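Presented as structure tokens, the chain that follows is alone, the form predicted on its own.
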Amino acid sequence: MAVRKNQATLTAKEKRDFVDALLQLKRLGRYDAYVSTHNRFIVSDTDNGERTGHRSPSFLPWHRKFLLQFEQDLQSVNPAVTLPYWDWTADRTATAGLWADDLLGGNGRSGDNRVTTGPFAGAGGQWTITVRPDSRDYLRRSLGTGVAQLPTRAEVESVLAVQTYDAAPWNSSSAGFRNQLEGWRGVNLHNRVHVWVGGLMGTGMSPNDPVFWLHHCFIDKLWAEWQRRHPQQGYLPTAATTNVVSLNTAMKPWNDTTPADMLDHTRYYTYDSAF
């Protein structure tokens, strides 16, 4: 069984596979499928319209599909890699371990944000931008410009003490577990880590910055972590609905996949320890 943990607690050899196989996925072309298959969603994705992985209750069991499908990628590379986690309510700081140079590399430099440190900056000819917003094709951050603060735990307890998953009417304006995690309403978790690291990672196109992998990551170590604090609750909608994906509802891309066949990820991994 797969665990994935902490990035604080990998090995040096851990991280350089890690880092390895993102790098060879990138070469042999695969790597930018992710990134355009998570715009294109992001670009249709709206809170009138049919949503699937944003602004939507399936937002939590499709961002684990597709953590998921890129994990198994970076297994056929390497089987011992697996995705680490970056708990930003722990590493904060723009100094943090996170950004050295031997796992993603440094804060963008002043005026063009481009990261020029760490196996993923322009200069180094590796990581080249093909799917991108603009002619710039390099890496960009903006490491605590857009917002000055990251999560802090007590904000994350608050929101893993929200009882029901989702409600209607199922778009960023909605109460409920999933829309705090996401950010649109309350404390603002996960949008707010996009605006924080800035550069890439503010736009759709955010799997450019390998960061999004171990945000992600964390954001669906703490959807299991709801879910075992509130046994009793559950996915949400459970019947068909108008525009979103019900609880057995096939999710696009994949039209193999339904929210509940990605409720238990212990079928597929585990976690280090609980948050």
Second form
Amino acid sequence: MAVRKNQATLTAKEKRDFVDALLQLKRLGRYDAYVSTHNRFIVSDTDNGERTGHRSPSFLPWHRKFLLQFEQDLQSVNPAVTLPYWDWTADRTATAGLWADDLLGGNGRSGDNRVTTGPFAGAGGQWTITVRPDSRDYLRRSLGTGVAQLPTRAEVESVLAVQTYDAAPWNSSSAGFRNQLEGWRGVNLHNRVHVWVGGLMGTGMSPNDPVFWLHHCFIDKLWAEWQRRHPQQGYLPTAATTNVVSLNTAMKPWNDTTPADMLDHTRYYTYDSAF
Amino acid sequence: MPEAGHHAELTRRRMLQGAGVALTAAVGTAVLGLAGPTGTPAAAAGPGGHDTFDEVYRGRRIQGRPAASGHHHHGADYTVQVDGEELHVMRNADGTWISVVNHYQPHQTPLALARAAVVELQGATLVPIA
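Can you give me the structure for the form predicted in complex with the partner chain, which would complement the form predicted on its own we have just seen?
Below: every chain and molecule of the assembly, starting with the one above.
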């Protein structure tokens, strides 16, 4: 069984294998499809229309499936690789090991936010941004400028304590665990981290920055943690609901995977520890 | 398409009901409908109290107006351009706005969103979304 680990505990070889697999997918032309898919859902998911990947109950199972598919793609390059997660409640500064040259590289430089260090630096020629909102073809970050502080452990605990998974109207205005984790309501966890990293992570094409996968892996882990703490609660809605993916409805774009299929992550992988 | 006045009234009623509803059209007009007794637009309303805006901000021309037709099906019915290039925008259920370059950070008005995009673009040109 594959084990997903905290990035802070990866060995030098595990970091190298993960980075090399990312670069290989990019080289093979398979990486950018994930960026396109993500943005396609970002622009089509609306609060009063069909919504699947974001601002809706299926935000969590959709991204679980999205990460699984990507992880399997990485494993086709190197079977030893699993997605690491970034616990941003612990590694919360621009000098954390996550941003070192042997993993994701550092902050963007002042002036144009261009990442100039590490494996994904534009000048390295290995990480040209092709699916992008504007003319710039290099990775950009602006750590801690859009918002100063990453969410704290206490804030995460407050969201894990929410009893109900989700609630009508099943969008960005909903009460419930999912929307507080996604961040449109409450202390704002997921959305805030996108804003904290800044640059391409603040856009609909956020998977252009490999930190997307480590961030969403932690979001996925927090969903698993919520499930562990609330065994009597489950995915909602269970009944067919207009524009929303209910428990047994297949999710686009795969059309063969329902939220119910994604509830038990241990069918596919485990995490190295509880939150 | 019904008259803007009808839409404004409909929109105001829906918003007063507090539902996360379809803001179907004439967002700018809805802003006027939401203006309080002092004439100050309600928070998270439209583009700063005007139906449209057209200004130069940090050297970039930004324009916003209600979309003329129903082809904007992406939750906006409002269009924003930076130097003539479309900025994809979307309205959240609570009336706040996001764009493709500030997707995870809601802004109160399309004007604030357009200015944020100019800052984010740092002189770069928007390109059509693939």
